[in-house]
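A single chain comes next, written as structure tokens; it is the form predicted on its own.
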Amino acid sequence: MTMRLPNFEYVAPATVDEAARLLSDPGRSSLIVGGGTDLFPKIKRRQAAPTTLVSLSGVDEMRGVRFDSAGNCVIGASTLLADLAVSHQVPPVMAIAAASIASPQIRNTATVGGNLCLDTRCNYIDMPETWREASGHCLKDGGEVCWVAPRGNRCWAINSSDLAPVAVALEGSVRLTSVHGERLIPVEDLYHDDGIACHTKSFEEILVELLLPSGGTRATYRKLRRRGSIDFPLLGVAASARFDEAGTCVSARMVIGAAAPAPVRATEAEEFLIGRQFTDEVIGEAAGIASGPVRPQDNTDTGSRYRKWMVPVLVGRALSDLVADDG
């Protein structure tokens, strides 16, 4: 079956201010496009129907990596994932996560901002329009029921970003800009635990850059997927920690992705780890604690039970990675 893009206006502003003005125009139904690797398939499936696409590809100020006066690593939202994957300026875990995304061809087009702002995914919504009409529209598609959890009244489509869990684990922030001004918020606050209203930024706001604090944090990312490339994560676990000279954990962050509409902080496991050394027993107990609140749904290409079983496995491997940094 051939799926074609509908007609729309494509504009390519040269500055963030110009892009913001276009997005605020009430006469347009506009969407931002970076690389378009996720958005264009959604438009083909008629999950989105913009009259105007505002491309950020010509906004040079949104590309590249630099350090600000506070020592933060600042990553422009239009930086290609391919460039991020080989950068020696960004935290190594961010490069590793970028390299795990999709394929070389897609990474050469997809952007950092696009991955952070991915729309939520689900087996029932990521289908052609004719399939969705035949099966019945779900909540995210304008229907009255979530086919993943029909007895509930909310959408369980999942956040499948690989960069988001890592950015949350690193205590990163994002800068958002619109005609109404700019604001800097923690990455964690960019996401809302709702498959439909999955982002807290308004449609007029542009994610301009990602800021990551530097120094003293060990971090890792573990990804579960069916194949070794191309696939979105079935689960993703990002973990970071700081240790004193004796090897005792003084702070920890653990974030589980691709299990809910927003990245999930395993706060109880984080608190458990503080004041402890990462022995096999401590890692095993922390992994069990982290998996407790995670409730994967049957909305990807593997069952929810398998993904639930794999949560403590991936958490355990991630925590072991942090200990292995000693070597």
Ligand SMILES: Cc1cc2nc3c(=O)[nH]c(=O)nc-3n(C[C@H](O)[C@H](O)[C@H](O)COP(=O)(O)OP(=O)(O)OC[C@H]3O[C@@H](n4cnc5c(N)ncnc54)[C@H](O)[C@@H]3O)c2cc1C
Given for the second form:
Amino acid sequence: MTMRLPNFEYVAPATVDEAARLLSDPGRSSLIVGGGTDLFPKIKRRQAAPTTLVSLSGVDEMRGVRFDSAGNCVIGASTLLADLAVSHQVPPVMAIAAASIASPQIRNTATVGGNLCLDTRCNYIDMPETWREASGHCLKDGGEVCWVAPRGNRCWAINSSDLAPVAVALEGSVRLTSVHGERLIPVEDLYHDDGIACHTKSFEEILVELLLPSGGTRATYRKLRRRGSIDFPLLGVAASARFDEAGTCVSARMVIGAAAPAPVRATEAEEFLIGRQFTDEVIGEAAGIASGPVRPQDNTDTGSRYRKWMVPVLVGRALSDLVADDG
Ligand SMILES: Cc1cc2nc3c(=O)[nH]c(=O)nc-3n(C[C@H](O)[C@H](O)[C@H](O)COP(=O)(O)OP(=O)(O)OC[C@H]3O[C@@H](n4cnc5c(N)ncnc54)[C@H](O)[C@@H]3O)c2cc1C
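Got the form predicted on its own; any chance of the form predicted together with the named molecule too?
In what comes next, the whole complex appears, and the chain from above leads the way.
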């Protein structure tokens, strides 16, 4: 089936302010485009119909990695995933997560901002218009039923970004800009547990940069997928922790990705880990606690039972990584 792009206006402003002005123009129905690796297929499948695409590729100030005066690692939202994957300036776990995304061709085009603002995905929506029509439009597609959980009244499309759980585990924040001003929010607060209204930012707000605090954190990312390349995560586990000199955990973050409409923090397991050393027994117990509330749905290319079963396995591997990492 050939899927062609419809006509639309494409504008490529040179500054964030100009992009913000274009996005606020009531005469246009605009969307932001980074690399377009997710958005263009969506437009081809008629899941989005903007009159205007505001490209950020010409905004130089949004590209590259720097450190601010507070020591934060600041990653411009238009930085390519390919550059992030080989960067020695960003925390290694960020580079590892970037390198796991899609394929080299896609990483050469895809951006950090596009990854963090990735729309939620589901088997019932990510298909051509005629197929969606034939199966009966789902909630996210303007219909009345969620085909994943027909008895419920909410959308379960999942957040499949690989960078999002890592950025949450690293206690990152994002700077958002629009004509109405600027705000800095924790990455965690960028997401809603709702497959339709999955981001808390308005369509006018540009994610300008990702800020990662520096210092003393060990971190890791484990990704479950069918093949070693190309595939979206079926599950992702990002974990970070700080330890005292005796090897006792003083703070921990554990974030489960690709299991719900937003990255999910395993807060009970995080609390359990504080004050403990990561022995095999502690890791096993924490993995059980972390997986309890995680309920993957049947909306990826493997069954939900397998993904649920893999949660403690991946959490256990991630926590073991933190022990193996000597800093
Ligand atoms: C075959 C294939 C495999 C893939 N595998 C993976 C994978 O393994 N892991 C993964 O995480 N992703 C995967 N992706 C999805 C996608 O390629 C990546 O998430 C990519 O990082 C998206 O970035 P982009 O710049 O191309 O985003 P775009 O497609 O340009 O945009 C995505 C969304 O973000 C919005 N947006 C973009 N930039 C900004 C910004 N600065 N501020 C606010 N909103 C913005 C757009 O409006 C759009 O809604 C895959 C895609 C394909 C086609």
